[in-house]
Amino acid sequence: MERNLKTLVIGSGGREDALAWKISQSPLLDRLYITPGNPGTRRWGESVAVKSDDIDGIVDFIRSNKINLTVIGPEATLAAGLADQIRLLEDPNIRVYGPNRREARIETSKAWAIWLMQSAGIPYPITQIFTEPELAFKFLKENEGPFVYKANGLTSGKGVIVTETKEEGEEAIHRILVNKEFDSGDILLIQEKLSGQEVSVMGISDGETIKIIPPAVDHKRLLDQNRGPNTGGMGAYSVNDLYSQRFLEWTQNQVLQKAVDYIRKNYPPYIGTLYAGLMITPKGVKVLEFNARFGDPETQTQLPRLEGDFLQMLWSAAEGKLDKSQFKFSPKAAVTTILTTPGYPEKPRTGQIIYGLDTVTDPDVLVFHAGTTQNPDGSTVTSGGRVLAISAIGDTLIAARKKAYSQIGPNRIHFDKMHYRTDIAPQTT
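For the form predicted in complex with adenosine monophosphate, pop in the coordinates of just this one chain.
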C-alpha cells in the first residue's frame, strides 16, 4: 500500500509520546502532528497548540490540514465526542482511530459496561446498581459482603472503593451517593469483591474484528511491594509467556470479540482500542472494567516490542479492514519505570530541572515524556506528577529492567526529590 498519511495524535502524556514515536517510524507517514503534545513528542512531529478537549478547534485543524488519520489517546477526548465529529465529515480520506462517544461509554459509564456484558454474555462480577442512598444502605445491611463500590462515570481512576468492612461500605455509599464526591452522575455500583490475579488485555478493533496485542502488567501503587496510594501507573512490563495462548485466545474471543460483535449489531461499529481489565479467580475469569483506549503506562512498554507497522495497523483499523499481518512482536522483554515528582499523586510539586536526558545513548532505551515542559533557556523541567517513562528492551526481563534502571542516577537522569519504584517487573525471571 502506498499512501502518504498525514497523522494527528491527540494528547500530551507518556502514552501519546510512545504512540507518536512508533507512528513516526512508518513508511506510510507523510507528516505527524501532536496536539497539544509535549517536549518529548516534538522529537517525532509538530506540536499543535490546541487543547485535547477543544473539539471544534481540533476538527478545524483536521479539515484545514487534510489530516488523514487522527489517533485519540485520552478517554476525555473520546467522551467529548471528537471521533463522532470526524466521522460526521464522511470523508474516506479523513479517518479516526477511537470509538464514538456513545460506544466509549464502555469506559465512561460503568453501568453501561455492565449492561453490555450482561447482554453480550461476557462474565463479570455480581453487581447491583443504585441511585437512591437508602436502598444502597439497606442492601449493605442485608448482605454480607465485602463489596467494591464504584462511582459510575469518568473519575480519573479514583472512583473505585475496595472495602473490607460494613463501616467502610457505609462510608463509600456516603462518598458516592450522598456527598457526590466523584462528579460522575448519581449512579453507584456495588460489586462482589473478588480475589485473584489481575491482567489487562488490549485489542485493536476495526469494528468487526478485534485482535489482541501482547499484554503488559501495570503497577498501580505508589510504593514498592504494592504499598501506598493508587496512581495512574508507576511502571509496567511485557514479556512473552506471561499468559497461556489458550487464555489469551479465550479473552480475545469470549470478552473482546463478544463486546465488538454486540456493539456492531446494535450501534455504529467500535473502531479503536478495547482494553479489558480482568481478574482470574478460582471461579473463572471476570471483567472488572473496560477502557476505550490504550493503557498508560502499558503502551510505553508494549510498543517498543512491536515490529510491524503501527500506522498501517491503526489506519487499516480505521478503514474497517484490519491488517493482521502487522501484529508482529519481538520475543524480547520490555520494562518501563515511571519517574514522578515529590507529592505525587496527591499534591505533585513541579518545576524541578531534569538533568541527564542527553546521557541516554543505548538504542534499546526510550525515554517518553509525560509531565515535562521546556524553559526558554532550553532546560527541561517537571510540569506534572508523572514526569518520564523510561522503557528498555532486553533478551530477558532481568536484562530489560537492568537497562531501564541504569538510566537513573546522579550522573544519569535525575531531578530533585524524584520518586520511582524500584521493583517494576519480577526480579527472578
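Okay, that was the form predicted in complex with adenosine monophosphate. Show me the form predicted alone next.
Chain alone follows, minus partners and molecules.
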C-alpha cells in the first residue's frame, strides 16, 4: 500500500482504547481520530467531540476530514446503522470495518441469531422463544430445567440470567417479559443450561472469507469462582496452546465460515468482526451467542499478542481482500483483569478519583481506560461501571497473571471501593 490512512475509531470504552493503541503502531497510519474517546485513547490519537450514536455527525466528520477507514467498536453504533450510511457514500477511498445494521442482527437479536444458526447448520443449545409471559411460565412449570434466560436485544452483557431453580426461573421471566428490566424488546429466549468450558473465538471477515485470531477465555460473572450476576466481562486470558489446532479449524469452518457464507448468499456480505461465544460440552461444541464486533475484555487480552499490522488487517478486510499474512501472534500469554466501581453492574457509583496510573512502568503491562474521565484539575475519575482493564503479557499464564495483579493495590492503581476478581486465569499451570 502506497498511501497512509486517516483512520477513525468509534467508541469510548476499554475495547476502543485497545483498538486505537494497536492501530497507532501501524506504519500505514496517517492520522488517528477517536470519537468520542476517553482519557486513555488520547495517548494514541485525537479525540473528536461527536457521540458514537450521532450517525449524521460522524458521517459529516468522515466526509469533511477525508477519513479512509472507520472502525466501529460499539454494538449500539452498528445497530444504529453507521456502517450502512458510510457505504452509501460509495467512495472507494472511504471504507468501514463493521457489518451493516441488518447483518449486525446476529448480535442485536438473539432470536434472529438462532434462526440463522438453524438455517446454516450451526450447533446451538435447545432454545424456546416466547413473547407472552403466560406461555413462558407454562413452559417452566412443565419442564425441569435448569435453564438460561436471555433478553433478546442489546443488554451490555447483563441480559442473561443463569438459574438453578424454578423460583429463579419465574423471577427471570418477570424481569425480562413482565417488568421489561432490560429494555430490549418483548422477546425472551429460554435455553438449556449447558456445562463445560466457555471460550470466545473472534474472526475477521472480508465478506467472503474469515480468519480467526487466537481464542480467549472470558470471565463474565461478577465474583470469584464464577458467582454473582453476569457482567460485561470481569477479565480474560489468552495463550497459544489453549486449544488444539483441530478445534480452531473446526470453529473457523463449521461456525464462523458457515455464518459468513449464509449471510453472503442471502444479504450483503458480512465485513467486520464475527465473535462466537462457545461452550465445549461432553456432547460437543454449541454456540451460546454471536457478537458483531470485537469482544470486551477479549480485545484488551488478544491485541497485546498481535505481531502483525493491525491497520493493514482491518483495511484489507474492509476492501474485501483480507490480508491473512498479518495474522501473526506472539507465543506469550496474556491476562486482563477489570477494575469496577462499587455497585456494578446494577447500580454503579462513579466519581471516585483514580490513583496510581503513573506507577505502571513495566513495558509488558498496559492499562486500557473504559469508564474514566478527567476533572478540570487533571485528575482522572471513574465515569462508568467498568473503569480500567489491566492487561499483561508473560512467558506463561502464571507470569502474565502475576504482572497484571501486581499493578493493583494501595500503592499502585486504586480508587475508593474498587472491585475486581482475584481468580482471572489459571493459577497452577
